[in-house]
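The chain below stands alone and is given as structure tokens, in the form predicted alone.
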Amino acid sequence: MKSTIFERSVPAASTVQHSLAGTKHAPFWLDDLVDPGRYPALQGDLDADVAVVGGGYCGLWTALKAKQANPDARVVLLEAKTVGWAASGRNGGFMEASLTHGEDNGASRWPKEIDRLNELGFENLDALERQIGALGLDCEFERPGSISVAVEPYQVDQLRQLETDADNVFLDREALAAQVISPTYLAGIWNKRSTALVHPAKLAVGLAKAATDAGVEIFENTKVDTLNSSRSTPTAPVDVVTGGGTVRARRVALATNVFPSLLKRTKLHTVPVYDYALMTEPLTDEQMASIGWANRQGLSDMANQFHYYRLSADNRVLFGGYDAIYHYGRKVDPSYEDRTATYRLLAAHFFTTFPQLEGLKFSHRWAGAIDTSTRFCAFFGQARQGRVAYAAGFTGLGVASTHFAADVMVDFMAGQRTERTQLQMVRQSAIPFPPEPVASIGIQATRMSLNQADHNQGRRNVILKTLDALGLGFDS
């Protein structure tokens, strides 16, 4: 097999070693808030109009909309730990328009649909730019768009094609240099309107400010054990359980994603898989000189394992992705985040990329499962005879996601019938995983195949063409 850019192109392992020394094992996010915000444990039953599960971007958006849609309701939220520990407070932070997970995606499982679903992702990301400013969340917003960019040959002919309008402008190797200086990188294409970045724990503790502004009732260290419903009275409440009461309400959303499903329907539709990221220490104005960057677009690169970055607001420079592990038995461990191999990996990757910065050293290393799904973006639905409404396997692109996905749910919890309830995308489910040992042989050779590809000159092999064919999917 050809080798990669990144395997032509090593950095001197003192190098990786010296930028590695001193991290903190910690997502640097949630480690950046001044104020974070606590909300009490639930001691005792009540009663509510609508119970939500999960204190993620999903819940929190939920739980917002549902009390400005009724406001007299009584909405309660509930969450496992706190506010935004999971993905929310420790992803990169990149608010992309697609609801499909990209255009060829969304193309291929529903090709009636896709024109109205890029539409679609457009409006809700103008929705969320709005009402982040609307409800003054001091989140670092931006809308500098992104660039995806070649660092193979074969990558610059896929690249062309894309650049379709005024908003996907094809960078050659000189334009793009202009932009974002780095030897590696041969072509690029900056889509204008469709990514903006936040800081996605500054986010999640606004989201949760705004919703008990609102009235809304948070309750953390409060995990749901199960639902109890009576399936010959079905309109009477669900009981949502958790060791500190009931809450017994009338609806109940649940935006649990990763986390095992409280739904027997939906256990096996989602997989953990592993992400990992690095973020530097801030830049120096000489630094920043080395790599232009000055228009402060979200970057990422062409391949199947692909690496994704992006400037904070003080100048760091956030660097995650690449490797995507899944462990045996879909597990959700704090003991898979702290893996040595992928972090040195991903600092060889950087200086790969940014020789230029040679001797900046990384402040932070961290990691997080992300609830991946076989059609690569979000499944919807409801249960208990129309009681629960439910929205999970984001696969990575929930930053803006989950805000139509609360609209969704929200229309299922109201019982409207809508343009949103009503997509095809919406109305099919997901396939679900096999079970163990199958799902695990299954996934571990997919990536040996995508890897196998981004050394083929990105040629997929029998199992990715069957599993292209079947709708199944798995991706870095």
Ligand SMILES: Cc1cc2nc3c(=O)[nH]c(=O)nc-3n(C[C@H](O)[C@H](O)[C@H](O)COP(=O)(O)OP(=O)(O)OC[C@H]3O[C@@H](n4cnc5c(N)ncnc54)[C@H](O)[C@@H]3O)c2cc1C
The other form holds:
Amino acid sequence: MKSTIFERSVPAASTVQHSLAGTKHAPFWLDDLVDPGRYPALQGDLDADVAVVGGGYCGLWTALKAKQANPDARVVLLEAKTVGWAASGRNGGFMEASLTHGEDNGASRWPKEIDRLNELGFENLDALERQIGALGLDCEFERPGSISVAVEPYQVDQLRQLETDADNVFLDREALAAQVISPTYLAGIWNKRSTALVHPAKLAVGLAKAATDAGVEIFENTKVDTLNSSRSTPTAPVDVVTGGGTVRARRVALATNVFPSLLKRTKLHTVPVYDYALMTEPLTDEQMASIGWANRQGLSDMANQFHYYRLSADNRVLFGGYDAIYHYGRKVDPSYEDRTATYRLLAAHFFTTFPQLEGLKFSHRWAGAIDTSTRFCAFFGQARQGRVAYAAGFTGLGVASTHFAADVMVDFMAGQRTERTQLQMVRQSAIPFPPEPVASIGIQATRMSLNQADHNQGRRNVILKTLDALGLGFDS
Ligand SMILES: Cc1cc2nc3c(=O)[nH]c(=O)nc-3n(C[C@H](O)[C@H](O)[C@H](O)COP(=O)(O)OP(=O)(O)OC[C@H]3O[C@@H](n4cnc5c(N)ncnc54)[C@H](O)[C@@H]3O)c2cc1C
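With the form predicted alone already on screen, would you show the form predicted in complex with the ligand?
And the full complex, kicking off with our chain again.
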């Protein structure tokens, strides 16, 4: 097998060790909040028109939009811990236009629809930009686009194929060096429209404030244990049962992401895959000058096991990705978040990418669970005779697509047939993962195959080709 650039050009062990000494184990974004905003726990029973379960972006947008659509409705949001503590408060902050986890994935699944799905994705990102402005959400929104960089020769050929898209600008080695300086870069594609960047946790707490300002009632530390509904009276409210009380809701929206589904039918539809990230200290002007990056694009490299990286408002570099770890038993467990080997690997890859930053330290390290679905993008549906709507499975690209999912859930709850609800992508159900131990064996075999492909000019082996043909897979 051929080695990758990250194996051929390894920084000194002392550089890596120094960079990780004293790193705080906490998501930088949540640690950076001055006022996280806190809400009471539910105590007692209440009646509501809409109950939203989950206080990440998906639940927050759904609650806000449901209230905006019907200001007289009583809308409550129930969150097991605190608003934005999970993926929404600890992600990379890449707000991507794609609703389908990339064009190739969408085109292979919904070839007749993909052009419209692409348009809807851009409309969604444009709408997000407008709403963040209109709501006055201070979430450090910027829209510099993103560059996919080739760090191996075969990836340059892959990039050339993307050149046909009118929004894509091909950057050869020299043109790319004029944007961002790394000895590993061979070429890049800059898409100027597709990506915005945000401070993820500020977006979550800002949304919660906007929702409560609009009249939504948020209850934190309120875990929903079950949903009880009567089959014989389909118009009766659903009992949303928590330890502190029951909400009798006419409509329920489930935005519980990677956490155990409250519906039996979607229990096997997602698996938690752990993704890891490092954040540096703020760069000095001199350090910034050594890497260029004046246009502040989001960056990622092109392998199956890829890195994503970006600047924060105060010129730190967030560097994440590469390892995507699944643990037997599909549990979400905080003990999986501190993985020394992965942080060392990420730090080493960072200094391979930017050797000129030797001596820089990482201030924060953290991880989070990604809700991977077999189709690599969200699935949607309704249950309990239309009284419960759900969306999950964003697979590492949910910062923008949760906003689209919220629109779908609001359409469902209003009983409206819209362009969104009629999309094949929305109507088609996702294929579940198998139960254990098959899930674990299959996922580990797929991971090994993806790693092999990265060491073999991107060539996919028989396992990956079979999964491709079946429309199945594993991604982050
Ligand atoms: C490290 C990392 C990096 C990422 N980077 C990016 C990126 O750069 N760009 C991108 O687009 N996406 C990224 N993602 C994915 C993105 O963060 C998620 O897709 C998105 O935040 C999902 O939002 P959500 O509201 O569906 O889920 P979450 O933010 O996970 O919120 C779900 C909430 O539901 C609550 N909940 C669950 N069950 C219950 C219950 N029974 N009762 C009450 N509450 C419940 C949970 O406590 C949680 O707060 C990343 C994810 C991770 C982990």
